[in-house]
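There is one chain below, alone, in structure tokens, taken in the form predicted alone.
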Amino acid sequence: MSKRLWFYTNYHCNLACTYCLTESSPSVPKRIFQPEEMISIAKQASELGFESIGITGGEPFLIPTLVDTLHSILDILPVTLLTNGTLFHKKRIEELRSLAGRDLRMQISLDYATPQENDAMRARGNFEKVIQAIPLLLDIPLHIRVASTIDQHTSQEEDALNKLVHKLGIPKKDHIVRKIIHRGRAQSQGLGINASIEELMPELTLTVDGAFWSPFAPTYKDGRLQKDLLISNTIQPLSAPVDILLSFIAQIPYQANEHTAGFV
């Protein structure tokens, strides 16, 4: 089992990517964890022996607390934070300096290397907004990766990707790309691959519905959570879901591949 414990924050998003996972977009049900819970939780997770904390969405950054919240996660364990990367307006760039010489990853998303293949994907505008706000995150400065969310790639495209990626100032070790995984809405649009339980990388993750196999897992489709990779409807106290997870884990030997290894 892997030693990073992932949160849900929330499941609305300002955007309504065509391959989400958790069908987010404006106008989803918020499904908020509860800042105060996922800190708890956090000092329960070290407790235990996790090394380090995922936070995803939704769009994290739609929470109005958030940057305080990171602080008090960021005293307990370090952090990885998955955003579309289209929020960091001037008030919210200022609000975030806070945040340098933290051990904190932020992880932005950026599928292709034009504005028309991306947005296609994503939403129009999300291309210049990403492109716009890395240099300013890593000016801070603060810890930045790429994640690129694809469906097929051609070689051409993948290397205007990477060539785009190294321009923005992000080393090759920082970019992740990893492929569509055929649950939420891109089930929906038939996009992506095929996911077993067998394949992917078991990691906690926890949301307002309970507790799930990995952040894979707390998918939506049509409206309604998909139960399947759902370990416990109990996530406190957090050992009551490491256990089933463990017991799980020795029933159902894993081999995960290279594009369901984990989300970062």
Given for the second form:
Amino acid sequence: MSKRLWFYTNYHCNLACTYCLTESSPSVPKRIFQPEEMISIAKQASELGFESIGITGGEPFLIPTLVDTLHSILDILPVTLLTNGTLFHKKRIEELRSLAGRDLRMQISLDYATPQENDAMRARGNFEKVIQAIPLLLDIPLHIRVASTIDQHTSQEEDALNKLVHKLGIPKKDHIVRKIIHRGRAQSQGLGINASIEELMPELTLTVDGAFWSPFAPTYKDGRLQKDLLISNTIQPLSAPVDILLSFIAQIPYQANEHTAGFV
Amino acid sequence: MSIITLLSKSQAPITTRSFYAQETASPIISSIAHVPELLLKGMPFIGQALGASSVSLRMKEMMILRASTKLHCSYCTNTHTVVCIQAGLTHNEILALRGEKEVDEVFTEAKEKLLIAWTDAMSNGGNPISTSLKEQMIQHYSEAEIVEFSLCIGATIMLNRYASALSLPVDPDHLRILNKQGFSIVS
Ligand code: SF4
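Would you mind generating the form predicted together with its partner chain now that we have the form predicted alone?
Up next: the whole complex, starting with the chain shown before.
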């Protein structure tokens, strides 16, 4: 079992990507994980031996108090934060300066090297916002990674993307390419690869709906939570879902592949 | 029609799948599967309380069918009529437990009649159980048996209320068996 604990801060998003696992969009119920509860669980996670926290959504930066919450969690454990990278206006960049030097990795989505290709599955203007934001964030300085979620890249597309990411100042080790997973909206759209439980690394993931097998698990399809990878509805005390997961893991012959080995 | 989705094996949380022998499971399992931690802890208890143990399946099923009848739970009454057939109870015994014949006309053993009286007393809302009935139980049964009986009846009543509240549907195969064996379907 991974030593990272994931939180879904919320399910709403300013975008509505074609392959979104959680069917996120500006109009879905927000399902916000209360910051105080996240902090309290992060403390329990540290006591139980977890070594880091992952934060995803929805778009976490839609939560106005996110930076304060990050500081509190970073006082406990290192954090990897996933964002679509489109909400970094001037005021937000100023606010993020307080995070310089903290043990935080911020991971931004960028799928293709051109606006036409990148924005086709995400949203118009997405590409421009991301490539403008990355240098500003690196300047702070923050540890920035780029995650590319793709159905199929040609070798030209792959080359072009690698060049762009390099040009943006992101080292190769901080560029993650992963396949679309066939769940949530991607499933409705007929996109992505199937990932069975044997292929998904167990990484305990908490949302307001419960505790799940991995961050690929708490997905929504046709407006309904997909419960097949639910571990328990109880999330507190954290030892409750941890115990269930640990006793269950032994029964699963887990064999990750490069796309399912972890969420990042 | 159940008021909540009955999860098939492929929809059900992974931690609950061992409770599914096939793609579908009983409505009790496939509804509680929405809360895996409840199923994981609750089913072993339910299985122990309601299934054969040091108390025979015949006695357990007598109590379950009787309590379900008293609680007017159509799901449990129909379902456990079938289990009673499978457990070897006679047609008349089942009718008597379902209140469709007089218990005294069908059951002859004093200890079994006492067990039915105990079930009736426990299934009678919040009304107190008479001292004389308690004394008879202590005379005829061991303390361990009284505990098992009382928990079996209590767990049945819990499931009666659960199944009725959620409108759990009876397995169509069970309905066919009831028809074939000449039992009315309780609604
Ligand atoms: S994939 Fe990410 S950015 Fe796109 S809609 Fe879903 S949560 Fe938002």
